[in-house]
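Just the one chain here, laid out as structure tokens, in the form predicted alone.
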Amino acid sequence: MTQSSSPENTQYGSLWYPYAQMQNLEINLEVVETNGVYLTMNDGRELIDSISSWWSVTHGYNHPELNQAMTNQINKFSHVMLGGLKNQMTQSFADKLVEITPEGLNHVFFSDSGSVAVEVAIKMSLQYFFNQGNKNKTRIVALQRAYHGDTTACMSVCDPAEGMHKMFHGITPEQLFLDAPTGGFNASDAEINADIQKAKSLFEEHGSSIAAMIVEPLLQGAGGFNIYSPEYLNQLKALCQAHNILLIFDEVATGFGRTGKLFASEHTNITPDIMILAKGLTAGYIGHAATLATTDIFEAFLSDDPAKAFMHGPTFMGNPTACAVGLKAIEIFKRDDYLSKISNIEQTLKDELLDFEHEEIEECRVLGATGAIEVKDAKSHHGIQEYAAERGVWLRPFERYIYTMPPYIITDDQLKAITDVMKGWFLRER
């Protein structure tokens, strides 16, 4: 056995960073403090966080009320298991989520991350049919350009051709995929009909083996910020019902205001069978997630047969500290009219980005508090992260996308500082 102290194991340091080739990795920015929309570096620089720490820090950093909510709960108890015990904080948070989500999502299963919540939703969908004696419905339908997380079942419903997990295609469960919807938020009837016909054909051919379809409603995130029509989802729901297929909305990224409404589902006329929440669920303070289901699904697990119970239980599910900060975050969101803040962010992003053109840019897209520039070649944004940091902004592009998903407390001037950097990169002297 190689000793842990050997040079081979220490030359890259002890910390293994995410989504990064470690061989020549250099990370020169070290955060020592945060406040509002700012990250303070160890060299004294303050950078505007344009991406809310992976889209989660909706209320900004170091919010005094959120800090206090966590402190109050920790002083009582930071965590107790949910297996065989109950506590009022976790119950209150579940009740609040039922209250604010689309009507009919009456049951909340907590977990500790978005990926796990997706795993729960997939497992829940399959067992829903198994418990009714239907062992044929074993497959999930997803969209091309989808991203639903990094664990095994999640990888199986991420884009198998272009996604970051394509090397695992053929090893993870084999799922079915539809082309990503086209036409944007205001897609034409013809564009929607063409996409729906593809779903109809797939369901007619494979419907008897399909348990559920999972989508990121209206805004596909890490798969490339594809924006599509609410009407597509309205018609998709009708198709799913006709073929006895559950519809799962993965609102890990889109939930809590990111698309301009509290939940992306509110742009539609439907309630999904299952909804997944994380990221903004706790305003980015602590890892927590929720999988919500309708009463129809919940009741399929009620039985005298113990084998029909839902045998899943993350250790930190329903963590009271996470629930406390989540409850306070929802209170602040409503009290301070965050939807108006998000509307202002959207308008500024549209004003600053939608008419911006450059020979290296494929398209600029905006929905709610999300703005993205898709470039034709990923090489064209090489170096933008350092360029942005020199100008007081923290950006983290990936693949062919330069984007911002800022905290909702951001001011117009701070947001324009972000968009100025995004545009300035293309206009700089070469």
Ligand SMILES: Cc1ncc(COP(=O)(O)O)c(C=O)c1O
Second form
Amino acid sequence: MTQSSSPENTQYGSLWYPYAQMQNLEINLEVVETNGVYLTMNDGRELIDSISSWWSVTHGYNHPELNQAMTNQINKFSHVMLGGLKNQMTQSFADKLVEITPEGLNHVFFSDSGSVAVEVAIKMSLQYFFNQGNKNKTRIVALQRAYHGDTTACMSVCDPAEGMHKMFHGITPEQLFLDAPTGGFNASDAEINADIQKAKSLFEEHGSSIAAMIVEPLLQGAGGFNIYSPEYLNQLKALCQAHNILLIFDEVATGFGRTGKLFASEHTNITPDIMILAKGLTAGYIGHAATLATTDIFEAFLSDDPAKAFMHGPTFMGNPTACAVGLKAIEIFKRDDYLSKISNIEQTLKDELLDFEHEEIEECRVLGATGAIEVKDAKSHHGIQEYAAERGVWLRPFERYIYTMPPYIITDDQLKAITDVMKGWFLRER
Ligand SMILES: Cc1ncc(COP(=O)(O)O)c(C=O)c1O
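Could you switch over to the form predicted together with this ligand, since the one displayed so far is the form predicted alone?
In what comes next, the whole complex appears, and the chain from above leads the way.
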């Protein structure tokens, strides 16, 4: 083994970047400051962040009140463990989450990232049945095109054929998959029925071995911005109930306004058994996540038998600094009527993107504060990142998708600067 104190096999030395082939990675943008929707580069350029740092910075950067909320907490204590110690900040945040999420989700288990919160949800679902003496329900159903994170159990419920973790299919726990629902937000009864029939057949065949079904409600994000109908979820819940299967909503991406309501669940008339929150939970200030469960689930863990306890406890769960910024972010979201800002964003995205056509484009889709252009061939957006940066916008397309999920404080002109770049790319002289 070669020892080297200053690794020189890439220009980035010690730092290993995410989702990147390090051999030919080129990063030319260096952030030195942030403010509002802007990222300031070391050469002084200011770029509008069109994707809110992986969809998390809902309130914009360097928000004075959020900064202050964190600073206040840090000055008391930035962190204290939740094992065997209570603190008012973490308790208040849990209470607030129960208050604002769909009726019935009464218990909050904190963790440090979306992926870990998904792991928690899966483990909780399995143990819910184990604690009741049912050891047969060991599998999870997910949707094709799903993305639920990068850790092992998460990988097992990501799209097994097209997803970024397909290399691990067959090594991670083997789960069951359903075709992704079709027809968009306003799918017809016939389309919904066809999709639900597939769930029905799968549940009839395998129901006794299925503990839970996990979905990104209404908007499949990293799997390709597939938008689907709330009615599909209403009917799915009834089916799950009939087969004693828990329904998990992974609202890591959809939560905190991204689909036009505070939670995507609010477009439906059901409460999931488990709901997962991260990203916007702390307005993108610091990694944190929450897995919420119904009383029915929580009570399955109450017992005189210590072995029925939920044996999980990330070191930083319930971190008071994360809770402080999360609480303040919810207060601002309501006080400043972020839902109306999101509704304006949705209208502009619809006006600017939905009718846009080009031979290289498959489809444009919009839901809430999310707008995506699906191209026919991923090669057709090679170079768009530089093109956008030259025009003052930070874009990060992936696979066949050029998209925006901006901070909610974005102005109409700033948003149009993003959509102009997204469309201008196709209309450029070449
Ligand atoms: C729906 C969904 N679930 C889970 C995750 C994983 O969250 P994290 O990156 O915080 O681990 C993501 C991340 O993009 C996501 O979009």
